[in-house]
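In the block that follows, a single chain appears as structure tokens, in the form predicted alone.
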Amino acid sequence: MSGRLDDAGFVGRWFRHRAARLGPGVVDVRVHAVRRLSRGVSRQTWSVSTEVREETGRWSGREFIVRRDHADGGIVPTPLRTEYETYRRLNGSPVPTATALWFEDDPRWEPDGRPAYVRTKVEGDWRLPFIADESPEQDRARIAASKEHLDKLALVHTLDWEGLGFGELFPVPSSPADCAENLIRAALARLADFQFEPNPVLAETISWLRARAPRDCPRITLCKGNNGHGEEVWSGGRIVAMSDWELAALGDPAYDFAQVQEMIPEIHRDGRRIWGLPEALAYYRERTGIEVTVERVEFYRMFYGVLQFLYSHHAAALARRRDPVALRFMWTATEVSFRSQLRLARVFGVDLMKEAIA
């Protein structure tokens, strides 16, 4: 029964097999389009364009979102079934998400013979196009555009992440000075499904960081992992959907301080800072009443060069598996790969574009 996800007649049969799960009421669906989303390298992205009917009788237009793998899986570790699960368990949260509908692991009717899940799609942009405009008319959007995002963090970092099942996703620190040995453990231990080959750099910048683990974290929270601009959907200057869950985490908030893109910019005027990492974090506490500091987003930023190799590494190991492989997992297992050894030495103080001296 399983046919191609570019196929609207199938998914057509499929979306009505699975109409009651579309939204309360809907008894009906007609696919008109199906089409492959360009943004995201790790997973697929669908666009379907719909119109459901509702027990009224009433059609409206309606568009949905299928996420899946790639045919030579997925780039970054973390299941797909994970993925849903966090949007799943953070529907009816105060942070603002899509809905998770289903999941399709039947295989009468998993597109393409893969897994695959379908969400709602939230109308909005991933675009802000002010925000790297260093101009001083545009230092108040920057900001508020800055505070919007610190806000929606403190959501995530504030959910009762125990009492919603996260314990059931994630590996749970024994307390909040356990956070960071804990997102090391947690790594290893995934590295350890695939890894093929040893990594001396990776060794020793595990050392260096247990040597240095932060264990003056104040409380464990959900951390969203890759965050802000390009990761998040806005409308009318608000975050309508926070997007992107693949790197989720139980741990410090200072996890998700290394990770944002772009929405803590530095912004000096007549040679005063009005705006940056200090003065987010700061407002950051207003909010919640967690302290981060800057020397534990300083450790979670040379963290991050563990899970970029993580990934690369997951990619190498799916290109050794099969042949041929789709491009992107050549590039990660060997460029970004490359990069991600770069970025790991300079942890420990060695530059590797430069001769070792015995």
Second form
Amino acid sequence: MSGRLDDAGFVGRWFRHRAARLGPGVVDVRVHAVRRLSRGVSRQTWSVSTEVREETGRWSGREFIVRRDHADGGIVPTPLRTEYETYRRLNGSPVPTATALWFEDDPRWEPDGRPAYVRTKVEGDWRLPFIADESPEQDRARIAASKEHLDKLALVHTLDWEGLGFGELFPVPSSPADCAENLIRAALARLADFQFEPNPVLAETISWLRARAPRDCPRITLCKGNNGHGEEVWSGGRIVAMSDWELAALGDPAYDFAQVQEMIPEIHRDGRRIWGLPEALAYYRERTGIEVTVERVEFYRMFYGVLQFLYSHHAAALARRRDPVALRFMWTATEVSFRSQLRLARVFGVDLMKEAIA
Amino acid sequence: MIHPGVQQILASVIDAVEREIAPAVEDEYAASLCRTVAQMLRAVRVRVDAEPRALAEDNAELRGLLAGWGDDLPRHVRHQVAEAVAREPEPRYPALPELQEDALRLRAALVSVIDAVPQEDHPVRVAARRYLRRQLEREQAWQQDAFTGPRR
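Give me the form predicted in complex with its partner chain now, not the form predicted alone.
Every chain and every other molecule in the complex is listed next, the one we just looked at coming first.
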């Protein structure tokens, strides 16, 4: 029964079989087109254009997203199921996300014979063209977007993660003071599952990070991981869906501030900084009551090299198992992996990093 | 990083050209070039692996021949032959797989040393960091500097 994900006929049969999962009152579906989206490299994302029929008999257009690993696996060593379960637990919470519909692991319906999950598609755009525009006319819009992003991070960080079951998905720190050490332990435990080559640069860095792990985190929160421009869906000046939860964890909210992409711009006017990390942290503290220090954010920026090493080494491990492996895996296993080591080496004072990847 | 090595990297490039890029190319000449690229890379893949050994064997055989002919050769080429035979390069490096195995053993030992000496300012750790800088600088030529322009 299984078929290919690029075969709209198969996807039509699959979706009809699961019609009841497509939404309340949906009784039938017609699939018009299936296409692979190019954005994102860690996993495959496909868009499915459909019309659904509700119990009233009315047909209406609707789009869905199918997520799955590449044929060679996933670059980030977070199981696909964990990503799905993260969405599922967030559905119904104040955090805006797409709705996770079902995880397909029935061999009769897995496209191309591998698991996939289906979620709703949230209309909007990941691009904010003005966010990198440094002209004064854009100051207000950039700061407003930054605050909107901080508001949404605040929602994530104030969730009742225990009540929502995130303790079953991610390693739980023994106390707020344990957040940094817990993250290091979790990364090394994950790495031990697939590490095939000793790495002294990583060993030296881990020693330094452990000696400097902050213990003044005030509370354990759900953290999103990579976030900011390119990771969320925007519509009408608001974030309507927070996407890409592959690096989600339980820990110090500073972990998220270390991974914000472009959404906390440094803006200076008349010799004075009017927006930047300290202002963003103050704004966030007003919203949440959570103190995040610049020092802790700096620590987690250093720690990010460990995450980059983790996923690039995972790509290299997959490359050892499959010959040939997909070229993007190979690139991640080579240049990106080396860059992760350069990032790690910065922690102990060796700075050989040249230009950013184009 | 020791792995992935040249062979695995080239295999992935060939696979991407043949399986993903070529089928999507509509221009006839560009499609033809895709086929040439893949075949050239196959040749490079074998050559990287085979050429050092083949050349070493070839040179040894030819050196033996030239040396054996000696005085049987016409007088006006004897000097050139003798000089070529005498200029045998010193064997300098073991074969790559042996070097890689050696590197893995040595690096595993260094990881154990770092874990066993927790004081950052211990002379062993200071020397280890100096070594790590040089190790990264040596790899930098092909792991970072060789990449230019957009990757995706």
